[in-house]
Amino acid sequence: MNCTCSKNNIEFYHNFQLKNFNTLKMSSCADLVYFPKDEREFCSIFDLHDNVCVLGWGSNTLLSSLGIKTPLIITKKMSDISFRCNTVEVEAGASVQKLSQEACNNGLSGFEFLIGIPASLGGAVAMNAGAHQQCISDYIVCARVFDVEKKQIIVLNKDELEFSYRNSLIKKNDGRFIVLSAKFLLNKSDKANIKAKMDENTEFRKRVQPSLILPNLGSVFKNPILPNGEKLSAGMLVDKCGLKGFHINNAGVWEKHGNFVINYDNCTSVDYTNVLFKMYDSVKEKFNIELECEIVRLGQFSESEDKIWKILKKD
């Protein structure tokens, strides 16, 4: 792994090891990596390359055993997290965690459901990230967004931003849209109450979700929703088809939910994959409910897993 800061004067290093990168700690390999500071170098990389890919924390990315040969640019470095009042602007390398905790000792409510949340803001804000009834588009006013394709910096507010379950208008244009900041609206209250709740939402979380120690993605698969508007829990429907603890290599359903896979021991993004295929294939069998993946994928994947994944994602 080499480093240089000549480019612009942003760090970048050359087959950079990113398995400390990701929260399931699969092995990838990257050509080029790049850890903007701000905007302006944020910018300014896709000035030096026609294509670029971007990562966060990694919780909700399935990284390629095959590595990444497009350049990728982490976001870690930009984390400035600032309050005025009731608002919170928020750079989109963020952890949300760090956010949740901060905006309690501002004293300010709403961000209780991410101190459970391993990610980055920018992801959060993609995928409407959500927990305990509440979800990042509750209390988002606007993202300052990098526009690939035109190469420039655009403010959307919340009704542009497109919002759904689990999704958003960056995540339906992939690729298109980089959120570099938020600004959300909170509300006053008291710090005791705030933390209160955060420990409550921990505790829970330690119940049904595997720590870190596990490495994992997250939940996998998005609660299906009926026609007749019934939510179901997909942990449950994959439960039913008896495949809490079932394994390929080093790759497995977790014991206590069925919507989450465990890299047990360095397991490969096949391995991964398989798993996910199985879980879906059993699902669809027993139950006649297509399961749609939330994980995303970056770099370069066999063939036999590009077929499974036409087959996962729905959008």
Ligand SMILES: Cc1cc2nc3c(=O)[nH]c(=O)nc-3n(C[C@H](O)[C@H](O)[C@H](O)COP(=O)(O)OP(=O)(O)OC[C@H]3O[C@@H](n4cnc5c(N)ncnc54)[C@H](O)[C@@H]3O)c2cc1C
Given for the second form:
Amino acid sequence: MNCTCSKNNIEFYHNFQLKNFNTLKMSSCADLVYFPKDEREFCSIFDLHDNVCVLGWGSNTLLSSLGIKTPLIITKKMSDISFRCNTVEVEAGASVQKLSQEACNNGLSGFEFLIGIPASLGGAVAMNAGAHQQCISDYIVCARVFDVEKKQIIVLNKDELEFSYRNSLIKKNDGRFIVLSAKFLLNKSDKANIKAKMDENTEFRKRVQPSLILPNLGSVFKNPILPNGEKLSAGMLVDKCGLKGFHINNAGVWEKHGNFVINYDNCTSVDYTNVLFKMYDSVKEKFNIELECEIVRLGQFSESEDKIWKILKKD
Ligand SMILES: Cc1cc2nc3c(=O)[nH]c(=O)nc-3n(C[C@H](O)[C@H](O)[C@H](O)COP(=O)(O)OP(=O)(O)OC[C@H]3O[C@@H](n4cnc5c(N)ncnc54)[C@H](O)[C@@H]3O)c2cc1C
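Take the protein just shown as the form predicted on its own and give its structure as the form predicted in complex with the ligand.
Everything in the complex follows now, all chains and molecules, and the chain you saw is the first one.
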């Protein structure tokens, strides 16, 4: 149902199907979803509700088949990107792929690694998204953030955002801080060189990752680091357990790479979670290494899913 919020004219929907709002194409119904189009609308939602959760492009989030009871904000309509000399300010819901293209059009280098990541800027900052030995924190200057507890907008600089491998202050304090926009400093460079690097990155992705025709959430496990500092490939460990192509109902490990789990046809979050557990358990048994999930979850899950998730998620 399409309606408009009586307060502040914010677009919102009841009983909203999220299947087309996550890259796993998981069927999940949200009781109440808001689509704010600017910072003012965004902040005013917190005058209406105490506990609100946020979704960007849903490319790293396992949604519950049982649905989402807490009010949800989807940031997609806050998507301005504005360039000024070597800096760019980007709103939370902007596509990082569009950002990468526009940086190239402006002759600015740095964001070539973002091409092929189906993410929002806010999600990419929260997860410190990265690829090809680069990550979002390499170029960030500061972020405008809504502090949910204090109900105020603050500006956090790069150091205050506490970035590390696929982690940040935003992620560590789940739900406390929400990115509204961020500012980045890029390097002037030759457009043809930037474009060539982006094409190279796209070609690489085509070889090692499933396209979104096979709905997925990207790499599901972090690459483990051994006590001696050696970094292993989670996908390689899963492959060595013979799990490529392993299925539970309609969720299964991709045939070509062991760190991707595909929704082959309307799988449930229970199927998906059980596949993750099989991967974790097999690697633990064979190599005595405990994999840790890179993806996050949203919604109300069953007891059995919660029990498995506690094992898969250390932070
Ligand atoms: C095909 C494919 C390829 C991928 N490749 C890569 C890759 O190369 N490198 C990589 O790092 N990741 C990759 N990913 C994973 C994913 O794209 C990233 O983790 C991305 O940062 C998630 O962004 P999102 O907007 O989709 O976040 P969502 O899944 O919508 O949200 C992820 C988390 O961030 C929070 N969040 C979202 N928006 C905000 C906000 N504005 N403020 C605060 N918190 C927020 C959510 O609440 C949630 O906890 C890939 C995924 C897919 C499907």
